[in-house]
Structure formats: C-alpha cells, structure tokens
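In the form predicted alone, a lone chain appears below as structure tokens.
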Amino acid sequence: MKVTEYFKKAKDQTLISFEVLPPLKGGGMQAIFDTLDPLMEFKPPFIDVTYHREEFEYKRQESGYYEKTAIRKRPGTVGICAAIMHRYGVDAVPHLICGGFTKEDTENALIDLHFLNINNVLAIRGDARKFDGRFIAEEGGHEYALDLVKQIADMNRGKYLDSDIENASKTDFCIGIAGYPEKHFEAPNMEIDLQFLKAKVDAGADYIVTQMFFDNQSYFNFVDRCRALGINIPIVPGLKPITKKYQLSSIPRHFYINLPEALAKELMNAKTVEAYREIGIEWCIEQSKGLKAKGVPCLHYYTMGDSATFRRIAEAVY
C-alpha cells in the first residue's frame, strides 16, 4: 500500500514510522532486526531505509603514496527493504539519492523496486562526499532532487530513458520528498527554499517528511507557509532526541538547525551521561505528544539503530 493511502485510511489518527540505516559493510540483517523487533508492537505501517553514496578514502600503498579509493560503506538498501517486508509484513520505503547514480542507474533501481512490489520511495539529493566541498552529481546523473522526482514521475507514466520502448509498463510509486522547517542550509532564504519544495510537489511528489527539529512551532510555521503557497500534500514531522553530550553542538552544526534556549540550558546543566539522555528523551516525548495532539498524519523517528530510546518514546506517546 502507498504511504499516502495509509494516511487516508488512518483519518484523524497519527501513525508512527521508523527509519533505519543499513549496517556497515560486513554486517548482517540481524542488526536491522534487533532494531525493529522491539518497535513492531507499535504497528508502524511502513519503515524507511536510508541509502548512502560512496565515500572516498585515502589508502597508503607500499610505495608510500596514498591512493584515492571509492567505497560504499552501507550498501544493501533494496535487499533490506525486501527482508523487512518479508519478516514483518509492512511496507518498506527505500531512499533514492542523486549522488553516485546516473539516470540509467536510477531507472534500473526503480525497475528492481517495481519488480519487488515496493511502491514507495523517498527522493532526496543526498549529501556531499566527505572530502568534497560541495555536492557533486555523478556524470550523467541528477544534480537536484527535483530532477529525480521528475524521472520517477515519468516512469509512473510509462516514460523511460529509451524513447524507443513501446507499451512500457507504468510504475506506480508514491513519491516522498524532504522538507526543512528551518530551511535547507544551501537555500539563500526560506522563501526560495519553499519555492524549490513546491516545484517538487508540482513535479509529482506525494508527501513530505521533514528534517528533525526541536521546536514544534517551527514545524507548525512551516506547514502554514506551505499551505499558503499551495502545497497541500501531507507533511510528516521527523524527530530525533538528543541523547549524547557532543550532539549539543554537532546536530546544529551538521544539520543547520536551532535548539530552543530551554532545551540547550537543560542539557548544558546536566551533570551525568544519564541525566543528559533523560532530558533529550523527555523533550522528544513532549514534542511527540504536542504534535500528535494537533493531528499530524504520522510521527517519523530517525532511530539510528537505538531501539531502546525509541521504544521508550513510543510507549509514552502511543
């Protein structure tokens, strides 16, 4: 079933969903099952699985010189989606990214997903590689998520890259995209960022999942501005608690988001690791309750493999 169909079926109820990362290369599916098994009692209708592009590493050779080598550290997104659907009987939502894919690679990946009866995708640009100063598209690939959305929408209409294909099978993907309540860090201002978002919606996107935020008013303001612009598809809040001290500075730096003064003060005054974790979890619980009370379509949690934290949050909210 499509993600948007779950929202319609739920009517005024707030659903729950989780996002998982593929294990590092060499790891196994048990790591994914260990994360999801304790969370499945909350009946998520779908699970997101992230995709990670290749990274560059510099490996020292016998000659003493360093060789630049590309390696994909977290492969297996499509296989993980199939395993999740088989084990739990829920839908899986693979992320599709621009980075590291040509248009042909993207088309072939979509064909594989179509054959597996996976009919939901989250289309995002993805991050720059670690040693690149900016996002660099693959030669023959997409530079922007908008173009990725357009390609998926084309395939839903039976339009493939090879114009000679006749009577092509139409895919039926429900297309999710990312939204930024505090604006994407590369956008010059919020107005322009919202225009980019609307372009993706006009191109065929079906729902939006937001970047994490820690002030619910940021989400509500974002929704209001989207609606005023004519963006009327579901907007799902994405949530993640701060549970470690270093995240007080790393999350704002890496994700370009603000922390409310009250939360920052509480965290800075915490004396122990456990106290720090408690503050973050309780803040996320209150955020979740506030969003649920307003009837958001779904609460989407970025688990990062931490099932214990999200089980506790889900127990308090659901």
Ligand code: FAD
The other form holds:
Amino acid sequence: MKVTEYFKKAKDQTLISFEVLPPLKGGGMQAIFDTLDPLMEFKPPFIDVTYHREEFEYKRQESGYYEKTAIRKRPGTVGICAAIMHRYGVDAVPHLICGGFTKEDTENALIDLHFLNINNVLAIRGDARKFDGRFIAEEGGHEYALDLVKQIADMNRGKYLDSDIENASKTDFCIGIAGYPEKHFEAPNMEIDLQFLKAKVDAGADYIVTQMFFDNQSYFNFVDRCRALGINIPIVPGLKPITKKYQLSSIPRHFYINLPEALAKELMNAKTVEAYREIGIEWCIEQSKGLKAKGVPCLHYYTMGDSATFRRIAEAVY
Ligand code: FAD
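Given the form predicted alone, state the structure of the form predicted in complex with flavin-adenine dinucleotide.
Starting with the chain above, the whole complex follows.
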C-alpha cells in the first residue's frame, strides 16, 4: 500500500514509522532484524531504508603512495526492503538518490522496485562525497531531487527514457521527498528553499519527511509556511534523540540544525553517560507527545540501529 494511503486510512490518528541503515559491508541482515524485531509491536505500516553512495578513501599502497579509491560501505538497500516486506508483511520505503546514478541507472533501479512490488520511494539528492566539497552529479544523472521526482512521475505515466517504447507498463510509485524545517544548508534563505520544495511537490511528490529538529515550533512554522505557499501534502516530522555527548556538536555540524537553549544547557550539565542519554530520550518523548497532540500524520524515527532507545520512546508515546 502507498504511504499516503496509510495516512488517509488512519484519519486523525498519528502513525509511527522507523528508518534503518543498511549494515556496513560484510555485516548481515540479522543486524536489521535485531533493530526492528523489538519495534514491530508498535505496528509501523512502513519502514524506510536509507541509500548510501560510494565514498572516497585514501588507501596506502605497498609503494608508500596513497591511492584514492571509491568504496560503497553500506550497499543492499533494495535487498533489505524486500527482506523487511517478506519478514514483517509491512511496506518498505527505499531511499533513492541522485548521486552516483545516471538517468538510465535510475530507470533500471525503479524497474527493479516495480517488479518487486515496492511502490513507495523517498526521492532525494544525496550529499557531497567526502573530499568532493560539493555535490557532484553523475554524468548523465540528476543534479537535484526535483529532476529525480520528475523522472519517477514520468514512469508513473508510462514514460520511459527510450521514447520508442510503446505501451510501457506504468509504475505506481508514491513519492516522498525531504524537507528542512531549519532550511537546507545550501539554500540562500528559507523562502528560496521552500520555492524549490514547492517545485518538487508540483512535479509529483506525494509527501514530505523532515530533517530532524529539536524544537517543535520550527516544525510548526515550517508547516505553516508550506501551507501558505500551497504545499498541501502530508508533512511527516523526522525525529532522533540525542543520546551521546559528542552529538551535542556533531548533530549541529552535520545536519545544520540548532539545539534549543534549554536542551543544550541540560545536556551540558549532565554528569554521567546515563544521565545524558536520559535527557535526550525524555526530550524526544516530550517532542513526540507535543507533535502527536497536534495530530501530525506520523512520527518518523531515525533509529540508527538503537532499538532500546526507540522502544522506550514508543512505549511512552503510543
Ligand atoms: P534537493 O531538493 O535537490 O535540494 C538540495 C539543495 O539544492 C537545497 O539547498 C535546495 O534549496 C537547492 N535546490 C533544489 N532545487 C534547485 C534548483 N532547481 N536550482 C538550484 N538550487 C536548487 N542522503 C543520502 O545520501 N541517503 C539517504 O538515504 C538520505 N535520506 C534522507 C532522508 C531524509 C528524511 C532527509 C531529510 C535527508 C536524507 N538524506 C539522505 C540527506 C539528503 O540527501 C541531503 O540533505 C541532501 O543534501 C539534499 O537532499 P534533497 O533531496 O533535499 O535535495
């Protein structure tokens, strides 16, 4: 079933969903099942699986020189989606990115998903590779998520890259996209970022999942501004608690988001690892309750393989 159909069916009820990461290459499916098994009792109708592009590394050669090599550290997104659907009977939402894909690669990936009966996809651009400094599209690939959304929407109309194909099988993808309550870091300002978000919606996106945030007001303001621009599709808040000390600086650094003063103060005063984790979890529970009370369509949790934390949160909120 499509993600948006779950929202419609749930009416005013707030659903729950989780995101998992493929294990590092060499790891097995059990890591994913170990994360999801304890969370399935909360009945998520869909589970997202992230996609990870190849990264550059410098490897020391016998000669003593360093060689730049490209390695995909977390392959397996589509296989994991199929395994999740098979084991739990819920829908899986693979993330599909622009980076590393030509349009032909994208088309072939979408055909694989269509044949597997995977009818939901989160269409995103992807970040810059380490050492690239900025996002560089594959030659013959897409530069922005907007173009990826357009390609998927075309396939939903039966339009493939090869215009000679006649009576092509129409795909039926429900298209999710990313949104940023505190602005995407490359956008010059919020207004321009929202115009680009609107372009993705006009191109055929069906729902938005937000970047994490720690102040619900930033989500509510974002939704208000979207609605004022005529963006009327569901906007799902993405949530993640801070559970480790280094995240106090790594989360703002990597995700370009602010931590509210009260949260930062509490975390900075925490004396033990346990106290730190407790503050982060309690904050996330309060955030979740506040969002649920306002009737958001779904709470989407970035699990990062930490089922114990998310069980605590889900038990308190659902
Ligand atoms: P876009 O919508 O293309 O926007 C990127 C930037 O370009 C923005 O600043 C936007 O304002 C600007 N822009 C957009 N269109 C235009 C245009 N036509 N002209 C000029 N500027 C434009 N990354 C992964 O690698 N794998 C994942 O699985 C993954 N999952 C994610 C899930 C969620 C919910 C979120 C919020 C992010 C995820 N990301 C993932 C990270 C994402 O790839 C990055 O945030 C990326 O930098 C931007 O992706 P986007 O789809 O928002 O890009």
